[in-house]
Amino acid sequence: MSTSSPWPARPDTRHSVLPFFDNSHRQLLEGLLPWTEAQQVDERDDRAACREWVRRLGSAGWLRYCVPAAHGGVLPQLDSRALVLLRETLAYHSPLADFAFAMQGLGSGAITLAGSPAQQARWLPGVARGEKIAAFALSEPEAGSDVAAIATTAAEVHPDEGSGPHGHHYRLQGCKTWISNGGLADFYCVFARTGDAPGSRGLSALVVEADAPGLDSSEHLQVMAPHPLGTLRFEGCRVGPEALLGAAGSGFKLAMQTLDIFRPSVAGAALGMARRALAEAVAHARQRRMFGATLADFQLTQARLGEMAALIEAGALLTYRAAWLRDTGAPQAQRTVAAATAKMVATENAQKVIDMALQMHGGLGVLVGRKVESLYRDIRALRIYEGATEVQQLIIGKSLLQG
């Protein structure tokens, strides 16, 4: 890990006895906790570190939770509760490890949901073993939260339309940006416009290999926390007809279904970071001496720690409920609102908790190399990606007005 200070005690796992979870989830934690504690990865180069985390997660079998059992996974189908627990535990120790795990699931999720047997057999086993790095290419310079505004096109070209020696194929033109694993992935699930239908109805999903002719993924984006991001430029990029995922025009629905599965797990990652910040704050309060006492002796400190714990638990219950509703087959509308509520509350509360932990550390809190300093940078993106807080508010508000 990149932290320079001794780790606090192992994270509290008493939440695993809640009725949202079963014995398989508790057994997962029993194996995951000691494994994560044993890992030491140099994260100064986020791209090299991400590759290493994917390799380790694959070798240890944890990436098998990102795909169904038919293609090398542990469980018959994707399990949101398992994803939440995995991301919460990984994020407690290393947000970059959490990122590497999450992108294997999100980047291949559309293949799991809509891929043909041949597509699933080609890509998913490699994802589960950590041999193939996946990416989800949705956002564009003018289409982030507004997915219906996607402008990238994938024109279908037939041999009798001047395609020359290439035969029947799709020709992609456009730009994707803010793409996690951009320039690092072995393949991208790309959402592009394949028809003339307006808005979201003309979107389709295609699997594009990293070495596809006409794809330039060389532009990397530097952000405030370790996070491999890039821009993809498609200049007449050719892919065969077998690249299409599901039916043409079903891309928007597929993107939303994929996000619905993984949105509760974003909340899980936020919980892991918040729990680590609280653990760091407790450890610091116990050893920091001032005015003849420890910081922990002051009632103001005790009250602040209590507030932090309550904020975490509020987000946790909403997160576990959202994952449970998805896994138990609740109606789609209920699952969507629950996921939006969990993502909004858990990420916003985690930001507050980490800020409080940093404040409690005083000047040490902003010292580069301190865990609370890196958490302060790591948490910020979670309030934006996979639907910013404002988008979640709209989802919740619209559901209320629709009655």
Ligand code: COS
Second form
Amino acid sequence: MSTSSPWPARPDTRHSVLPFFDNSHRQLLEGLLPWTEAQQVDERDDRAACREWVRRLGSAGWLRYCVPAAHGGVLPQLDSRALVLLRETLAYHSPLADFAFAMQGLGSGAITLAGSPAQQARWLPGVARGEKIAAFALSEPEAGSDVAAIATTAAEVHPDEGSGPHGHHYRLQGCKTWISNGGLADFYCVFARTGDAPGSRGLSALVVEADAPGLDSSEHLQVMAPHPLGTLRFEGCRVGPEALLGAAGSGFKLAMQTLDIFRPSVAGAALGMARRALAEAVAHARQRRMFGATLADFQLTQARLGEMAALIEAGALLTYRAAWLRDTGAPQAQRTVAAATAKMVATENAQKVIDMALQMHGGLGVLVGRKVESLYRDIRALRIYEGATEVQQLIIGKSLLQG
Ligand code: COS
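Having seen the form predicted on its own, the form predicted in complex with this ligand:
First the chain shown before, then all remaining chains and molecules of the complex.
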């Protein structure tokens, strides 16, 4: 584990001139770059560091991009391009800062999309200020890629059904795992089965506070890169009817709509990590001497750097396109496929680029504490979470057959 190290140079932001972006995005970058550069957070304890990042991101106003203006946000609606640029820039500096930012948006996304004005007023301002930590609780031990297989139940109990003094409520039973911010969050958007309808049709979303009776979030999962993850166990966990987000039975579509917004931003995070690896490789190639020259003098190095840059730009264009399509109101099917394509290509390409950067560093690349070494671990989960590469392929392939 290391503290977030200073960057070798400012990230290349020439892409902000592309027509996908407008002046508001360019201004966002102008403020974000110096702020991010000035932050140094001790990341040896990922949970403490995540809290600290949420606090800093909240007080600096960056979390205001995670919620709509009516509830403390900067913009009237979530803006995919702003989310992409924020994640790209934060991930360049610190993948954990990116994680802390992203989870505030993903964890509260279902409330933004489907919450009543009262639910939005209750949760979103605290998310924007960094005072409430949010989490998205979808995956289960037997339901990761296959969301329709969710087995956690939220049984609706009416007072006349022997519920004693509790009145109308939902009783949750089951287990969620791989939950980012598990054990750290103040509230969870939980997807559970509320009806008898089969598969994707019987699911609903509910907001569950971390201290709800019957919720145990004490189990933490250790993974290869800093990332607070946990398992949630619901044993007769009781929440009031006001916890239900949107209509009963709409949970599957709500989860997919939330992921449609945040998948391009995962691609943005991958871009940030890949751009950082390329910057590290360029800096290393310029100063590393061998065979009487620098590494940069060899055509082999130049060709490899060219390949890395092209892989990054291919992912970048798909990512910015996906975000732009969403922000400009393209039809849902087109947005979903564009988001899947961006997430798949940007994360897969970033893994290749980071591996190439590590290889260029030789033995130094595997030295613990080197930026390329930690990036090599940081990038891996992005090819899995919020829909593995294979799920993205499935979404794209199914759309071709339906079209
Ligand atoms: N937006 C709105 N509605 C959507 C949608 C989207 N993006 N995607 C699917 N739907 C709708 C479909 O139109 C369909 O509606 P009808 O029942 O009215 O016809 C319904 O939802 C079911 O869709 P589908 O049949 O495609 O669902 P599948 O069970 O085949 O699942 C995949 C599709 C695999 C793509 C989905 O389960 C998925 O994305 N899995 C990955 C989940 C994930 O990211 N897990 C990580 C957890 S978060 S870290």
